[in-house]
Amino acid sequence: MQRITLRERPGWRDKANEVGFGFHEMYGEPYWLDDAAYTFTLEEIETSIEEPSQELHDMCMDLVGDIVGNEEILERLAIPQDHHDLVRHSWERGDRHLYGRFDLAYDGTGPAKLLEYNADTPTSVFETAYFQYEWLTDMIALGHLPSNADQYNLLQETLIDAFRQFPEEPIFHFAAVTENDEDRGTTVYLMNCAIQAGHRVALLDMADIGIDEGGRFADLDGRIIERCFKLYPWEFLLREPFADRLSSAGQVFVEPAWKSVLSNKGLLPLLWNRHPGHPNLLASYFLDDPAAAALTDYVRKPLLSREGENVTIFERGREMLAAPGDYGAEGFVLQAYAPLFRSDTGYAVLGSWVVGDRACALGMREDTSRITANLSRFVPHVILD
């Protein structure tokens, strides 16, 4: 694993804008880097990233039944008590899920370590599946990369195949906070994948989901929402004013309600308890677990948090770095610290994608901070042997 610099593609910003990637800059800072790449060997990809990601996903899926069937654990994960049955029944029905992203620490010298599982509303899917692949083909055509350069990137075709597994409803709705450019761009890309899978689609804002006279979810045109991808986290949805209607929603929402237990940082100590010493896991504990006292270098994470908010790094028990935010009221977990790949430009986190139940792709983000946050940059990767 290395970070290399290259000449950027002429006119790449125009290309980005043409395909709806207007958020290649965010908050006045570059988000996409066209003149850099992370390189891997094929063996690294297969044995250190793809295989462990598949195993981690299988381990997570093996846990879900035990979590949703245990009231104490659901309370530990801050799932509102009124919605325990919603989550449980979603799993028992076998509600179909779509995708997720593991965030991994890996520097090329040892096993990849799970930092967290973004199992509900992961973004950077368009950048991974489409734009970094276009970058690869352009770089080969320009002679900046050898003709045999490759990527670990089956994300788009795997997404299309996954959408084919969903029944063809009259309309497959897609909902997001559409004023957010990144969320809208991610959702529109997933809509395109659904279209390629044969679905009729419609985009709506989360605020425009209504309830009809029969108590069913409906859009602004009065059409019943039979199936809806929502780029909106379950921890928010379960606390919305209409949350009491969710129990009658059946299989409407993608991701399904049971995904709320995998996108929760409380998953980390549950995995560690089930698989202590696993090479791809970091020792993790709930805050009140006496075993946590053995940790010296560790990270404190809120059960529910996004973009690194309210994450704190401790070294030898002393606070060294803390990110601000509005999370933490529901509780925290402690996780052993794992160093990230470091270069002159910052720290890198690997985003390993799982679609359905298949590990299938890699996206790289880097940040000047050890806590990856909303100003992190997306950097393409390439396999060079």
Contents of the next structure:
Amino acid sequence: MQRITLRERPGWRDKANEVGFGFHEMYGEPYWLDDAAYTFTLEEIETSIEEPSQELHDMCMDLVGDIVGNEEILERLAIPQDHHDLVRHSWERGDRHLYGRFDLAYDGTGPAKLLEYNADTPTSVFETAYFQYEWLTDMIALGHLPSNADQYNLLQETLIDAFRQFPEEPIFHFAAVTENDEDRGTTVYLMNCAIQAGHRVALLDMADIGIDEGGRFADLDGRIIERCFKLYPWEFLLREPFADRLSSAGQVFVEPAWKSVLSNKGLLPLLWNRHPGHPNLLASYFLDDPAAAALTDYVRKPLLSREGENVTIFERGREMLAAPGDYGAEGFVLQAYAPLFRSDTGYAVLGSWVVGDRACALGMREDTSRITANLSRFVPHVILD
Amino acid sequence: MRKYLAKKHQPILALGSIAASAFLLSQCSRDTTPDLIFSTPEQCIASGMDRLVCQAGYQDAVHSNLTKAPQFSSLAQCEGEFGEKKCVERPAGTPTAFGTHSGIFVPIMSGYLLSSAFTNINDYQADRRRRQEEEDNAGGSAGGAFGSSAVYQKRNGDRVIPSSMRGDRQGMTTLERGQHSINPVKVVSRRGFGTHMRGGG
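The form predicted together with its partner chain, contrasted with the form predicted on its own above:
Entire complex below, previous chain first.
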């Protein structure tokens, strides 16, 4: 694994804007880096990223049934008690899921380590699936990369396959915070995939989801919402004004309610407890677990934090780095510290994609901080040997 | 070499973009007043439409069904398009757009199409008069202008309405799927989700 620099593609910003990827720049900072790449060998991808990601996902799926069947654990994960049945029933019914992204620490030396599972509302899917692939083919055409350069990226075709598993009728609604460029772009990208799988689609804002007299969710045209992708996390849904409607109507959503137990940082100590010493897991404990005292270098993470908020790094028990935020009220986990890949430009985290139940792609983000946050940049990757 | 990309095709964007197009955004804007499909006047009223508009629209649709329904000379032909037991024979002497007929078969009306723009019966009747005048000025006499239209469902699921005459038979316009709500429900509350500024991560 290496970080290299290349000459950027002439006109890549126009290409980005043409396909609606206006958020290649966010908060006044570049988000997409065209003149850099992470390089891997095929063996690194296969044995250190793809196979462990598949195994981690299988381990997660193996754990869900035990979590949703245990009131005490659901309580620990801060799933509101009124919604335990919703989560349990969604798993028992086998509500279909679509996608997730593991965040992994890997620096090319030891095994990749699971940092967390964004199993509910992952973004950077368009960047990984589409724009990263176009970058590679352009770079090969320009002669900046060899013609046999490869990329671990079967994301779009796997998404289309996964969408095909959902029944075609009726309309597949897609809901997001449409004012947010990144959320809207991510959602419309997934609509593009759903259309290619044969679905009729409709976009609406989360706030425009309505309730009819029978307690069913409806769109702006008075159509009952029977299936709805939502780029909006379960921990929000379960705490908002319509939460009391979820028990009867909540099964319409993709990701399904059971994904809320995998996108929760409480997953990390539960996985460690089930598979202690697993090479791809970091020792992790709930904050009140006496065993956590054995950790010296560790990271404290809120159960429900997003984009690095309220994450704190401790070294030899002393606080070294803390990210601000509004999370933490629901509790914390402690996770052994794992160094990220480091270069002159910062720290890199691997986003390893799982669609349906298949590990299928990689997207890299880097940040100047060891805590990857909303100013992180997306960097394409390439397999060279 | 090229383990992954050897299997890959150039990904395409079905919409051409990940920008929310004008079409997609219109679904978010509440500016549109779509045409709605109702099975019965009761379902129309239940959706929150005005009671008198629902009833007048239904009566007009039934009337349009009598004169503008797609016509077939055999039951097999009609059922071929609209499905088994979905067609009836019109008695001899029934008036149609083409005079009186004998031995014609028409599909059974499955619902009616009504604009959600009508909030009261006065608007509905004004629109109906305007259509009538337009048709009179055009010299048309194809059975009168109606404020709403009968809807028929084909065996492939497509919904159609009668359109202008083509040659010696009535044409049909297929309603685009997903563009017309069918028996829309009455929404009693919105804005129960979406209090956060961002959902992805």
